[in-house]
Amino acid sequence: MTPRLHDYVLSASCYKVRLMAALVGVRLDLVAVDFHPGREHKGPAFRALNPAGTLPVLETGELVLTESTAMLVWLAQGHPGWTGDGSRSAAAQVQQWLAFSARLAASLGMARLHDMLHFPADIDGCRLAGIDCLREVEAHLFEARLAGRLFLTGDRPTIADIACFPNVALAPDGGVGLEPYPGIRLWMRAIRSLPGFIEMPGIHRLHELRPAPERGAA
């Protein structure tokens, strides 16, 4: 059975489902939802699939998957490196940026949804509280960097580069800019080049992006 996506095309937390599968080789049929101005997700046909009416939602046979990075450990499954190199310490590393995705989605992705589809928000503590995040993010991609690394938790791409990877690159739809941080905008380049990445509204592909930082500096 072909998995099947509950999907809005300008949810981050639906496409970090989509890009990782588009990634590992899985093929998914998507179901869109009127997630706005709709409110499909809402409706109790839908809250019977999931009662706390959220995107998205993940069939596969008899489970239903509705929080994006439990999705993103099921795709993961089989393909060797998404969920670390198998040590208890690079396991413990990806839980951690798992976690910390929550945190982009309630600052960075609530600005977003404030300001593109007037979502109801403290816009100014949304917006301080996601500089916060990509101030931790950009320190932590400078050690990694130093260390040969370039991405989250080493030297090859996880699902904790994913879970985070789309509330980051939409930052700027929230009035929050990436300029200030070059070991971001690197790191979002090499999820860029990964074989298989897509695109979505906001999120373009590499050759539309400006100098990589260290050439901009040059």
The other form holds:
Amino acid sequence: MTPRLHDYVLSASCYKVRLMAALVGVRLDLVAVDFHPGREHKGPAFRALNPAGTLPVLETGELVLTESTAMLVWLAQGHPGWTGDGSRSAAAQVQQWLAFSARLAASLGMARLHDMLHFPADIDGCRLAGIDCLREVEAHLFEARLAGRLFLTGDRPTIADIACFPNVALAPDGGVGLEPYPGIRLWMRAIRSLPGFIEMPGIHRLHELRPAPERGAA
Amino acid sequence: MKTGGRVTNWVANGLSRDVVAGVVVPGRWQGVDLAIWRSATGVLRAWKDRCPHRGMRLSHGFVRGEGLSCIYHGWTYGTDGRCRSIPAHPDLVPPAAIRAEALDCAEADGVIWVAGAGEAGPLPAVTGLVPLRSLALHALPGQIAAALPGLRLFPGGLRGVVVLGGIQTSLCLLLQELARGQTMIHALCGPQDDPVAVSRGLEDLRRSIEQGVAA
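Output the form predicted together with the partner chain next; the form predicted alone has already been displayed.
In what comes next, the whole complex appears, and the chain from above leads the way.
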């Protein structure tokens, strides 16, 4: 079957999965869930699918996955490079950043849910923790660049980059500016330049990658 | 700041290698938000961060070839600041009065400098050092200077020889005030210094200065 993603267009975690699928050329059946204001994901019908009442959910035909990082692993299977180069060190580094992406969701992601959808949160604490995360990413990317690497775990993107990218790129929605992070800016540009990249509200594609529309074209 | 009796108002706005060809980034000079961009052929410009059309930030826009386009309605400006095309009126030659507001910008020793149009004196010299990285602190320039008595003030920032990250380094910190009490440090170090050690030393320095400011 075509994998089915229970999806909310404004969710950073749902976008991770849509983006990964687009980058590896996997088609998804999207089922829109009324996350806000309907809270459909907390209703009995949705909980029958995912008792935790969280988005996204991916039905693969064989599995029902409820963690976005697991969905990235599932989608990347059979697409060499996206899970690392096969070495022990790359495998461990990918896991390191997948775990780190949970810190991004709990800090920058929660600040965004607070500001956009009025989630209750310690907003100052979320923003400060988010700035700590951004500083860690920036320092890591600086050292990576010295070694000639553009992405988090090497010279090509992996699921680690896709797991971390959305909540970093959407940080301004939660009141955390990205102005002070030149390394993060170049890293985000490299991800947005990947063939197959798709956008979401708040993360637009690089218009300059295509020629200017012809004058007079519809 | 005064230098040799002449006033300079150059403010470091980043390291050259962080603004590659074909990108636009936000900048700031004396409380004014900027869009700093580099064309496909490498021409660097610093403009006020405001599209003359509807006031959208030009730093949210994109660079295509030798022009900067606003993300809102696609008005495109050439390196001379003049609007050269308006997508909604493809047959209109935009009037010469429609132009982005430019500041002076210059590059030397791997540093991007910005000053008010026609107001600046000579560029501060940071010759002999290599660009390291830029990082922001929640502290004001005076608080940073006070935390680093081993460095001396010079036009544009602080410099001197200090022990940082466990090594002795020739350090230069170019200071740029951002909004909301933040300061951007554009750091340069000696060509022989270990960049990873100095970078980690700067992270330590930031922690201790911010703890001091919070206390």
